[in-house]
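One chain comes next, on its own, written out as structure tokens in the form predicted on its own.
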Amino acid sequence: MGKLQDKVAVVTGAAGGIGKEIAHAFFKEGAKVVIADLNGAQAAATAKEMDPSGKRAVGVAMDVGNEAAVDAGMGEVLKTLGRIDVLVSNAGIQHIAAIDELEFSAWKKLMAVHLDGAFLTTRAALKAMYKQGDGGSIIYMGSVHSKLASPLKGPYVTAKHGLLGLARVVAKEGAAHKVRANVICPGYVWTPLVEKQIPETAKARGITEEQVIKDVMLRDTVDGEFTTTADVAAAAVFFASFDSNALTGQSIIVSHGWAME
């Protein structure tokens, strides 16, 4: 018996990077794993790899930002498995450029995949999880900037802050049906997110590329390294498996000392 058996869990983003090891970590713990991508066809195929039978994984497509979008891919992930357990919103996205030279549709759009895809599944996960009666977990996937804050990063930073305010309302609201909110910090994982900023942030700073991974990525950390996917993915399970409102409203730094508090 897994620590998750038999839970239904969607974690958003989930065709690749940090999403997909959750997906992976959530499936080998026992859960019924929903890979939710923009990519839907990625989704499916996420999903296929890891359980060709089609039982225990299925892909949705799902544009977080869109609400039509997230209540029907929600809605056929009650049709087809019959309830939500968990709750991972972590697709996200990156833009670098200084706060004046930001073009606001570049702003709506961060906000709109980090802050309106976080509130629009969760409000759809709660609804499913307080009419089951029998409690759930939300994970919200932050970074050490939602501790801390970078030059280049202003909508990102904005947003990852903002995810602690909405885990922490959600862990108020959701505690007397036994939901709990909680939010993973991870430091800089070397996925296509962050292998994209290498050359954009050596551009916007003037420096090289190995200057950016050394002297800003990895300076502040206690060993000089990347946090990984399975880092992320191991506190991931710790949240959705600790089935007690002791552990809600929190949030957890994966950042080799990166951040520490």
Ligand code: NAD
Second form
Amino acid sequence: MGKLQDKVAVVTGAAGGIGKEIAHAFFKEGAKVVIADLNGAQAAATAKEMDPSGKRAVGVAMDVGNEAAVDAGMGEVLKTLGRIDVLVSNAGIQHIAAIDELEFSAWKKLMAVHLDGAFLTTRAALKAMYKQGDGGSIIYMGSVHSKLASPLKGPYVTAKHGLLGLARVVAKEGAAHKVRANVICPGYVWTPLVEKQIPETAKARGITEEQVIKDVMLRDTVDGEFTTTADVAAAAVFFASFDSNALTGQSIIVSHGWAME
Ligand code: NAD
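Since the one above is the form predicted on its own, can you give the form predicted together with nicotinamide-adenine-dinucleotide too?
Shown next: the complete complex, the earlier chain at its head.
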């Protein structure tokens, strides 16, 4: 028996990066996983790669910032798999720019993916969990930037701080239904999201890409190492399988000691 045997887990942004690793870790623990992603073709391919039979891994195309798309996608999950026990709100994007030069459209796009996405998927998951009546786990993908700020990441830092507030409210409202809500706060993880921002940060700060990695991204870690997708997935399994209200409204930093509290 896996730690998540027969649980139904929806992971957003799971066609790649951290989300894909979480979906895979849940699958290995016996869960039925839904790979929900803006890139529907990649979501379907990821699900097929995980479970060629299509019984325990399914791909769903979903723009988490779009109300109709989220409601339709979550409806499809309920129709196919019958319930939702775990939601990992993980889909995210980054935008590097100083606040005085930031386009309003870029600000709004980032908020739509991180905060509208977290709200819309949470609302749909809570409706299902409350109806099922046997609890559930909601996990938000925060960041060390839920706790600290860095220059050039105004919307990201703002959104990631916002997720702590949302998780705490969901923890309070969900308690009577045994629904827990927690946040994982990773340090830098080598994924396409980070790869893209290395040259952007180098340009914006006028330093080399090597300096971005060594002096910006990993400078304050205890050992100069990147956090791995597997490290983050292990934390997600822990939160998803801890089934009492003793652990709710919390955040855990997985960052090689970059931030400590
Ligand atoms: P990634 O770019 O590798 O993957 C993100 C996934 O989200 C992609 O598959 C993409 O298609 C999907 N996505 C983007 N917009 C979407 C939308 N509107 N609707 C549905 N899916 C969408 O990124 P990652 O590094 O794996 O990041 C995943 C999460 O982890 C993000 O919330 C990110 O902020 C957070 N995070 C990442 C790091 C890091 O260093 N990589 C650190 C801390 C937190």
